[in-house]
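Take a look at this single chain in structure tokens; it is the form predicted on its own.
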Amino acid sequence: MSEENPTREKILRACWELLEGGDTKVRMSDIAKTAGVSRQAVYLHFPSRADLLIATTRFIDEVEKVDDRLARSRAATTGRERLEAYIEAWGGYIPRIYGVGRAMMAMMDGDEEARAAWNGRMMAMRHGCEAAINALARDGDLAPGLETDDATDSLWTLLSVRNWEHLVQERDWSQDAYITEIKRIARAAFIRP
């Protein structure tokens, strides 16, 4: 965390807190008020809303120890283990970044910087999907007829934030039910019977 700049950290925490529920209409002034700083202080640290959202996603990664969450997947010795561990890691992380992610997705049409940041994050997530699919292929466990690129794209789509949103937010699935069902679908779709 940022002991060198406590004001910056207060702003990031306030942004995260306010966006956590998925409200995309949070204003910079709302963030300033929650952080206990002036609006000018927010703009001094983050010249644009996109800058603030990008910094907040990185802050969340740091606080939530995203690398630790991914460690089990990265250390898996089989493709089957890696697939399941990755689904648990990413699927379990979506609720932590959902509010900021939703705000970034809402900005994408009109803000190139927000679009690039969100797309970069989603490409990093796709790399995790690719690693799991490649591990299945390496083990000879990838379902017959699947190409690794197509399987990677399919897994990436299955694990999208929007799909999580539809199931958990709109259909009221529990987080555990979501993880269980996504793992079941992934096993059926990607693993050789």
Given for the second form:
2 protein chains.
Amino acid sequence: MSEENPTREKILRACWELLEGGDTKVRMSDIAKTAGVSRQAVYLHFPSRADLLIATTRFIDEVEKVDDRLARSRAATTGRERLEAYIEAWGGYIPRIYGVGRAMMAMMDGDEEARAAWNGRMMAMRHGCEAAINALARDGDLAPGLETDDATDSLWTLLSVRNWEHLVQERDWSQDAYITEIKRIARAAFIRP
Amino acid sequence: MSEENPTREKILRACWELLEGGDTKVRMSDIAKTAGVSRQAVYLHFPSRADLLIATTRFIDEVEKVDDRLARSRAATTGRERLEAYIEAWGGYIPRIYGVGRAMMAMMDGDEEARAAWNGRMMAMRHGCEAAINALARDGDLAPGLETDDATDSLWTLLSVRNWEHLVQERDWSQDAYITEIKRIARAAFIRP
DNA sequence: TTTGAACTTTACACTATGTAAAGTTGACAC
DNA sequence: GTGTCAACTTTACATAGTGTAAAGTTCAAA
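Having seen the form predicted on its own, the form predicted in complex with the DNA:
Time for the whole complex; same chain goes first.
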């Protein structure tokens, strides 16, 4: 897991666990307690709460192997397949990062570092959208009258964590129903009829 | 404006103005200073920051006449017209409330009262979505295989403030481009081909 | 001239982050 | 054994913002 320091890892796992638990207000002292270390020990490893959250997202990425998941969608040959594969890959990943993502998003206004870190991740996700849209365009399957840039922004918005939150968390959709519906909308909106 | 108390109104307008200005961290003391009253005077009129924000959204609703705007979409006869009219009405209203909305959304995890108030507004918006979807279904124009409940949730998600934020604030889309694209996606996703 | 409401001023309690520094512990070196 | 170093704990404190409390000011109306 590329984490050789056991205390650091205990803290990261504690942070992950607590945020995953849906606790909306996780304090540094909560994390310390869960990790079984003193609050000050946390500051020995992470200069600030924002840094800890950012490190936690990176840690999750490694443990859950995001890149591998998303890379798989690149194997698809046609644009249509690629679009679906990407929605499945990213859409399936959202629940894994939602806990920490929520905390990061909450921290975004106020902490510039957290904002940049989260935006960076979202821009990486946008590249996947761009690749899918470009593959569609290459096949001549992109809906007529659409610029690839705009279609990329649209798809990126459709796949946002907030939309997942709206449907799965607030409206109680199942993960499967979410994936199915997003694919349906994406097909309808981006693929030439 | 139904606001007979001048000091109270000064505070509400100050709050509105500051949040509209994009300031992400507006403090009670900032609002007091802008309103030209002492910080304590604010607490004389509003028990807490959450209450002030909630009162501000209501104030904006009255000044901007949301209900009137949204009601106009009800005049449309066909489902297709109604869908477009509703997207224009609500989509056009989002920029007016975005400043305060952002502050409310930021406050949502942490303050149950703020959460309930904002969710209430969003559920009211969902009713408009439901009416548009029902009108489409009545005309036999709803895309096949769609339950009206699910379609309502989908449209509601598509029209979320967060999606407007993604496109207009983060990706620099014009308001017109936003409206046009949301209408396009909605047509593609919800109307029988 | 008094009274009362609205507002100001001053002070303080509380919570969470983050800084600072002295004390403890245990492994490893010699 | 003794010393030393790093990692960790403990205690204390600075800071920022919300919200409470209460005494003082002002001004208009009875």
